[in-house]
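Here you get one chain, nothing else, as structure tokens; it is the form predicted on its own.
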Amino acid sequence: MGVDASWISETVTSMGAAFSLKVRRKLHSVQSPYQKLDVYETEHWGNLMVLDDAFMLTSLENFLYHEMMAHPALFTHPAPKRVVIIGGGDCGTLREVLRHPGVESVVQIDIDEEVTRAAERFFPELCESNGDARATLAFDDGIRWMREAPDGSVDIIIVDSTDPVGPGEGLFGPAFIADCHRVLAPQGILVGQSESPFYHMETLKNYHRAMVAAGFTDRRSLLFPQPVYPGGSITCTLASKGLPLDVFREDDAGRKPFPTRYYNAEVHRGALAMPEFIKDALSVL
């Protein structure tokens, strides 16, 4: 990453690409025991969270992935009651979960508890449903966890990761995963943010492996814009534990009773239909 005066750029040597945004000022720098943090208020994307130097979000763009974190996954199960949301600091994809009804419990597990109070201060908006009464946030290892959980206990597991270096690591890796097939109850749900296509197609396939081996009957990866990551757009990769995942509830999704800015049932539908490339990518797995 480098800076100057006026730009913030995240650079990706493996693709001799970069993406830059203009700021005005650095409101926050903290070390904590995981990673560095640092938040930046940005002259048109609002404040800009940068983790180890990869930008992770946005005031004006964090919508989309939030959004196409949970809803999908949602929509998908029939009757989702308990969830679990590893990583996830932000609380940005919290919210988004909390917004269905239906949902009776929610935990969610991030080892830097630093990642969670920046976003209290900075993207106060995200947080806006950490005190409901079905929330409950701890600051723990998420891979531990999901080890230590009750077999069949969950309905829907969301993997809100950085990426697979440093603290995201371990959650791409295939003891994780299995670890998440077992928690899952019948017709569970897992749900990862699983990287760009365009720059980190082997991470992608591997996810897929990882989830091939665990036992997974069903897997789809749905891609969607955003512009801060590399190559502008990414992956949410779901997989399913009995459950097909070429439908969902479109009535539900069509009749949502909250408000979203990206996913709609039509977005849904669309997402579901992968292009080519990754296609021909994940056929020979």
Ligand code: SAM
Given for the second form:
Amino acid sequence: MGVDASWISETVTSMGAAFSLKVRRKLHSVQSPYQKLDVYETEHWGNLMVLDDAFMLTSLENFLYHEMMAHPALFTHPAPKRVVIIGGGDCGTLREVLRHPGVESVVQIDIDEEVTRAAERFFPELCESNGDARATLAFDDGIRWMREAPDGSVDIIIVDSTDPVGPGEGLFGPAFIADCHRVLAPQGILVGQSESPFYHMETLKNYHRAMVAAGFTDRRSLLFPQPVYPGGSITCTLASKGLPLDVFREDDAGRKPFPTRYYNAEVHRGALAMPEFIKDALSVL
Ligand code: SAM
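In place of the form predicted on its own, the structure of the form predicted in complex with S-adenosylmethionine is requested.
Let us now look at the entire complex, which starts with that chain.
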């Protein structure tokens, strides 16, 4: 990552590409046992969180990601009550999940408590629901947590992780995905951050392969804009245990009892339409 007097960049060497933001100053920096965490104040995007030189989120645009990591899965499940978030330490996805009045419990397991402590200081708006009586924040390896979780005990698993390197690598692997399948109740849904199809198509295909191997009955990758990620867009991939994923509670989504800034029923319907290059790539897993 390059940092000159006033710009910070995330580079994707394999694609000869970079994304840069103009920054005013560095607000925080800590080397945790798992990763390097930096927070910057930017000129136009609010605060920026960076983990091991990868842009995670900014104050300005994180709503796109957190809403799409939560609402498509929650409005697809007939009655989601028990939710688990693996990763998600900035707490933005947790906030979105807790907007659903029918959700009875959300357990969030992030390996690195430093991320949540930094979010509390520099992204307090993402942490506004952390005190909700339905929420439990745990700090552990999500891979171990899922391995030890009881069969059929969860309705929705959201894997809101870093890239498949370092502590996040195993979250994209077949053993973890198979554990997610076992832990989900019938009609359960797994949704994971599944990278950019422009930069990481093989990662996306391997993710689908692991879901097929685990026994999931339907899979859908939803593409949506993510300005601060290299490539400018990203996917979340849903996998279901018995439910068709092209059907969702469209009326409920249309009448959602809470505000969003990106997600709505039309966006959900549109995101289910997979572009040809993704369909082609996934047709030959
Ligand atoms: N890509 C997301 C975004 O744009 O908002 C960032 C989500 S969050 C910051 C990613 C989290 O995954 C980090 O907090 C990291 O600590 C966590 N993580 C990585 N590997 C993990 C593991 N094995 N178990 C639990 N959490 C993990």
